[in-house]
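Next up: just one chain, as C-alpha cells, the form predicted on its own.
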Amino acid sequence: MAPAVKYGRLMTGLRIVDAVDRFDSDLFVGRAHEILAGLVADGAALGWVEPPSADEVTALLAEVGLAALAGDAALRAAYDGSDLVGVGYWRRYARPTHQPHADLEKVAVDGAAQGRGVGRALTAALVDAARERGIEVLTLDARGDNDRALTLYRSLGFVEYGRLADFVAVGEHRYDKVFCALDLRGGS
C-alpha cells in the first residue's frame, strides 16, 4: 500500500492501494457506486447504458473482492488524501485455457479528478499486480468514442488487436468496440 509515486503525482496525496479488505466496506462501496453512477450518467463507456444501481455495485465489488482473495483478480482504488477518486480491476480469464491471461474490466476516475494522472496510476497499479501474479497477457475492451482511455491505454503499451464496428449499442447510438491487450510475458 506504498503511495504511488512510481506511477506520478499529479494529484497531490495520490495514493494508490489495493482494496481487497475494502470490498465489502459500506463507506468504500457507497463511494464507488457514486463515481460509476456518476460517470455512467454523463455518458461514460463502463458497460451500463444507466446508472448502475447501489445493489448492482455492491454485487460486483464483492464478486470481484473474492476472486481477488482467491488470487484470480486485482482491486484498486485511488485516493486523494482521505477521498475516494478511482476503483479499477481487472479478473483472471475462468476457462481453464485462458487462465494464465485476465481482462482489465474497469478502471472509473470521478470527474472532478479527471485529467490529473488518476487513471495512469491505477492502470499501471492494475499492470503491476498482474505482473506480481504472473498474469501473460492482460486484454481489455473500450467503446471506440473513448479517445481518452485508448490514448492511456497505447500510451501504458496496449495494443489494439481487433475492433467489431457499430458493436455497441447505447439506445440509438452504435459505437466500435475495440479490444486491446499488453503481453506481460516478456518481462517489460
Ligand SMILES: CC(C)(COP(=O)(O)OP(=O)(O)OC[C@H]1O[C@@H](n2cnc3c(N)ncnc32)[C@H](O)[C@@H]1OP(=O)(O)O)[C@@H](O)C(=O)NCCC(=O)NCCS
The other form holds:
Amino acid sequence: MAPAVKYGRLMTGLRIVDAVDRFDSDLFVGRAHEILAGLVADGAALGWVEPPSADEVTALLAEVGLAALAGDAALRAAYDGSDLVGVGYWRRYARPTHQPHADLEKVAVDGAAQGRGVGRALTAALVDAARERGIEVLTLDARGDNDRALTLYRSLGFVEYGRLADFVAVGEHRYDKVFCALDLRGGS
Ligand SMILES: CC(C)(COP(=O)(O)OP(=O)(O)OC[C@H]1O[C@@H](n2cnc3c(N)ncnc32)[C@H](O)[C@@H]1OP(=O)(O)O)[C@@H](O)C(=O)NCCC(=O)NCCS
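Since we've got the form predicted on its own here, give me the form predicted together with the named molecule too.
Below: every chain and molecule of the assembly, starting with the one above.
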C-alpha cells in the first residue's frame, strides 16, 4: 500500500541528508539541541532524564561526526525544505570483538513533524548507510513503553533478542529495556 494513503499527510518536502559535514555548524547543532531537549522535556525515551544541555548535544554530535569521518558512524538529518526536523545516528562498537557491528543510538523527530514519515525515512537511511558501510549487525535498545519506535523498528526488520525487566529508571518509574537487532549479513 502506498504510504501516502496510510498517512494522508506525508511530508512532501522531506529530504534525508548525510550530516557529517554539519556536526560543527552552530545552526545544525543548535536546532538539533532544540529538537532533542524538546522531546526529552515532553517525556521522550532518548536516554536522558532531564533535557540535555546545549554543551552535551554539541559534544555528542562532535563525537559522532568525528567517528563518521573515520567511517565508524553515520549521522543523518531530516529536512522539511530548509528546516531541520529530525536527526539520527549509529556508531560502530568500540569493543574489539564487536567491531563489525554498530548501535543505532538516537533517532529523534521534532514533535511537530512526527507521524509524517520522517522517522521511517531517517531510520531506513541509517540502515542503508550501515549496509553500505558493511556493518554486520545493527543493534538498538528502546524503552519498553515506546510503542511507536518499537513498531517502526520491527517494521524495518529489527528483531527483539532480549529485554531487561524494569531496568530503565526515570524517577520512581521503571520500564523494560528492549534489545533489538537487524542482521545485515546475507545481502538482503
Ligand atoms: C519514534 C520516532 C522517531 C518516529 O518518528 P515519526 O516521524 O513520528 O515516525 P513516522 O511518521 O515515520 O512513522 C513510523 C511508524 O511509527 C508509528 N507511528 C507514527 N505515528 C504514529 C502515531 N500517531 N501513533 C502510533 N504509531 C505511530 C507507525 O508504526 C509508523 O509506521 P507506518 O509508517 O507503517 O505508519 C518519533 O516518534 C520520535 O522522535 N519519538 C521521540 C524520540 C524517540 O522515542 N526515539 C526513539 C528512541 S529508541
